[in-house]
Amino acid sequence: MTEAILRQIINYAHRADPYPLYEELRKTPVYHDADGPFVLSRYYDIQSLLHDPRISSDARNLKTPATANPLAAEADDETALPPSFLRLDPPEHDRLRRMTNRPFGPPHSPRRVHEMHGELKDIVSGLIDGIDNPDRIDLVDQFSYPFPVTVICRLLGVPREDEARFHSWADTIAASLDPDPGADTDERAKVSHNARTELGMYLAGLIEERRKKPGADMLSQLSTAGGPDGVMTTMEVLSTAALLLIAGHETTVNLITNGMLTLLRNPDVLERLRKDPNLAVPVVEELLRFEPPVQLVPQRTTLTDIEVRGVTIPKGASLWLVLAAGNRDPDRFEDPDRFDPDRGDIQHLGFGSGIHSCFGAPLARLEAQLALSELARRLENPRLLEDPPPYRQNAVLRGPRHLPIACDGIRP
């Protein structure tokens, strides 16, 4: 194998199929290249790692210079707020995680995801509704986009007359996570910061406000709930609800879209889910391994040497965990490159594992599971205008930035 694997998966050219290129890099578990990353591709290895506290997320443990590194644009998730937890390591990144997920799952509001359920398919529904011409949908601006951003809204509590302003900012933001080769990379960079200042004061704003009357929302709880950790700083809620936001959005729309492009790639599959909405547990948990919304984790970092199938990588090494890769080890998954809704046992790497694994997973789940089993009970014969579809220029957050689909008509 030579250096161009790493700049082939990278490359654009490859965004719509990088799985042969997954498929040669787990032929070197561990590649490593002069000063490049150390980079792993094994199932088992990553699921190790993800586990091994010797592995750092907080950047300020890495000795490769941030150069080194030429995914850390496409995977900065960050505004000028304090690090969220997603990137801090135990103890403050468990005492910020626990703080968030008081308002949001068990132990203490374990009916937080599931009493959404109707608000949910409400969305689903609307927009689905809203389909004017089904000779030709573009499922992401109509459909996969404005979904989960609205989800976020009703979650964080923002009035409804506000969430045309949110939707606007997380598009601008969303769309700086893209390289642009072609663009005026100054330009690009003050759209994304007056965007991300104007969310942060808008934030700000309503966090006061929920201080001084709080409702049953989620920036309601986290702003005024305290418990054995105390209560969050303004700076540490609005750093989490800008995670919530970025990091649920994104890979939210990715897994809708990868998910209805791999069913009509699959229309024995479309049709089962059709007739049987029960089915939309499995298919959701398939493509969490066969199209995973984040393909790889670029920012790790050693804490010590440590040792990896005979290869020592140094402290502070900068390490690529390449979750897409894992997901299609054949060591783990019997033919791995086979969509397969009923296999036994689909332990994927979808979400992450350890201590960062998805702490939106639940609300992901389900998000995906309603949107669909919708899709394809409500669209009459849909079918793929493009394959492959445009996709985005993300190499992490891998998904179609349009997909073009027709249908003969919208059940109601």
Second form
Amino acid sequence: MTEAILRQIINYAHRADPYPLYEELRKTPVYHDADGPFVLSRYYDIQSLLHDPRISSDARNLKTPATANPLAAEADDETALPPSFLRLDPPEHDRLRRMTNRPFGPPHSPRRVHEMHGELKDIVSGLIDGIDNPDRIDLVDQFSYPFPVTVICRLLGVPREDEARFHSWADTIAASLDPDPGADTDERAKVSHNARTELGMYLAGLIEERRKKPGADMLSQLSTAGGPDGVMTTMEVLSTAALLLIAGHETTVNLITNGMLTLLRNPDVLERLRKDPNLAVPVVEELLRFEPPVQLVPQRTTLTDIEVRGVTIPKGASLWLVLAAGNRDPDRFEDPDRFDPDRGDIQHLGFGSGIHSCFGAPLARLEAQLALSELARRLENPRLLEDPPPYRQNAVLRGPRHLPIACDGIRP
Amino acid sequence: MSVDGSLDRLKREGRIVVVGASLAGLRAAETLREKGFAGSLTMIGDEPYEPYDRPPLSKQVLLGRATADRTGLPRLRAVDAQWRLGVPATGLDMAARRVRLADGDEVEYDRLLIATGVRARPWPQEDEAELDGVFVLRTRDDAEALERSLAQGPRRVLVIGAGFTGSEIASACRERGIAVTVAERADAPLVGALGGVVGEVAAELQRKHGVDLRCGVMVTRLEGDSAGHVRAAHFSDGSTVEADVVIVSLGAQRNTEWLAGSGLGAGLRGIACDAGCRAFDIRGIVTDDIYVAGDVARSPHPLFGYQFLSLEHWGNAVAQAETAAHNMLSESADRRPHIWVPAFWSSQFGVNIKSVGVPSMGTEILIAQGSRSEHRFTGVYGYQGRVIGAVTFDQTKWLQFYQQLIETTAPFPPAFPTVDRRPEGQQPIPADFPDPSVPTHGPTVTLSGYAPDDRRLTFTPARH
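Could you drop in the structure for the form predicted together with the partner chain? We only have the form predicted on its own so far.
Every component of the complex follows; first up is the chain already shown.
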């Protein structure tokens, strides 16, 4: 074990395959060096800390500011908006998440995601129909990327004619989350800041409109619905919408791209999925274990000294919970480095666990299941043109920047 | 049995009989097959139905969202059994290894699993219990009949007993817009299982949802009209409530009468067994061929002072059934103890209540997270300086942490800060369980003495 292991994980050279580093990390279940974070990599430790009320998601409880944390800065989405519920503890977290859930999931809206099925399928079909040159497809740019943005637009209720503008802001913000080391940082920060401001203004305008004339979309419901928790302020709706956009988008892109990459590396599974679209359910669960779109949770801190495996983690320490390492913990999963959608037991950490477990999970599951089963069905004899493909910089929201593939044709 | 390879023979061609074809019976049968049992398997059940799930009966079924015949338990694997449904077992001959059935038949076994569960405690006055409109709720038929009568729009429903089932029934009635009176002998609902501090919140919830909740009273008499339909109930405080549906929800009675005289350690408190699920006989000697699982079993739990716990919990039935099945087919060194940490859930008045450990052993409670006034909180129970139980109202996701505290006998009160700690969570307060010498409706967890032999215990009737 070298002190450089965290640096190696962040180092872009290891982006395509960080799993040997995670294996190394698991040998020191509570890893800590100098003034860095305490890093947890074993399944059961992570699982139990995600349910531990002595752990806070609120950066104000950190002893040292988040900027000292090499990953927090890049994962962080610092805007003028108040923190979204992702960065809050109960009771504020619970209140905002409850209000956001009201128009999204059970018990108040149990059919919302289910009812998006037809619309999602149409978007998927449209994107696959739009592939013009089967000899060279960039799955990220032509499919994985536009799909979830469109879905979020429809969910929030962004008018169709504004979708193109929305896409362009989302692109710019995504690029800033995933900095290209060669680029001019000041210029990038400026462009990104402008995009955020414009997106914020746009959404604020939309919220105003929806307040006056509500529709069936989530933005209308968030702005107007008055449950027992009252109505969200405009700022709260804004930061929630921004959260849904960023968190629901980047992660889904990676889930779909990692999925196709993994399927192309496991052609027998791809072939089975082509014949049986129902296999998409276990395939996506196993993907969430095998190649989770969020590799680690870097933003937790301790409210008190806590002891894990005999190591005392002091109050105010920064914690990293390496979900992707826990997902391949041999103490929990048999033969963890094998992609096996037939394993009966796939209780993965891909969506986290506890009160912050992925809010959009039901939608993400449906998107990935539809995307992968349709790609498997319609692409004729697909193959990878580059393996490994070029990855994005981001070590937390890890996934290919491009996925060049080719196929013999597109089935109707 | 195991010395000469007879365990292999048992697995290959043995005869296993399961009495009780509900959750525990079914899961045990499935586990037996999963562990490679290839012999003959007989499932005996007094109800005419294949195994079904009971929790929905007081929830979705009463709300009319699912019909009682749609509650069949999902099958995890084929059990390939001979089903003797609708025929109760009436006797056991331990020496001859035979179960007698109500139709006169006898079934021989090499291994027997008893999972006969409990039944609803009926209204003590038989003539009153027989009035039209008086119900209990335990079975599919009960639920179907009750739902039918709720669908007819009764003017008022009276629920006698505010334990979990009674409270869930009241909740379903309110959700259907039906006027409800709940009569509870204790000072608040759920006090037997969760104590007065939490019971107060349950009372508030009921009243907020429009339940006419009357605590500290007993129903002394049910009155019928000339057609034999219930029309009113008389209370110990002299008041009268007119109701055309009355649901008697006074806890459960264990189905052990069929074992009377068999020599098995079975009685009003259930069937005593060891931690490996093997039944005791009346001499306190453990049997080798008779196992017990589910609501009817009571077994010693090392985490709780080796007291014999009898748990009417869904999860306990599953875990105990699996352990019993495993042990039936194992050499003694390979047997496993049933050390499931008690846990149950209830949903009522829009709140999801979940508990772990044995709250009713607790003397003090600390509201560790959230707030009782918001009806969203985590309560931690302490007993002799350790954490012994926990309950959450709409805060299920924290419960696992408190279960770990119980499992590791962590000190009480917990000495650390948590998220969402409120001023009311700074100090523990008395948990306020009713004096156990005062009879009330049956609490969910029955704690009894150390002796495995039931018959020396005096039984306090768990009814008002």
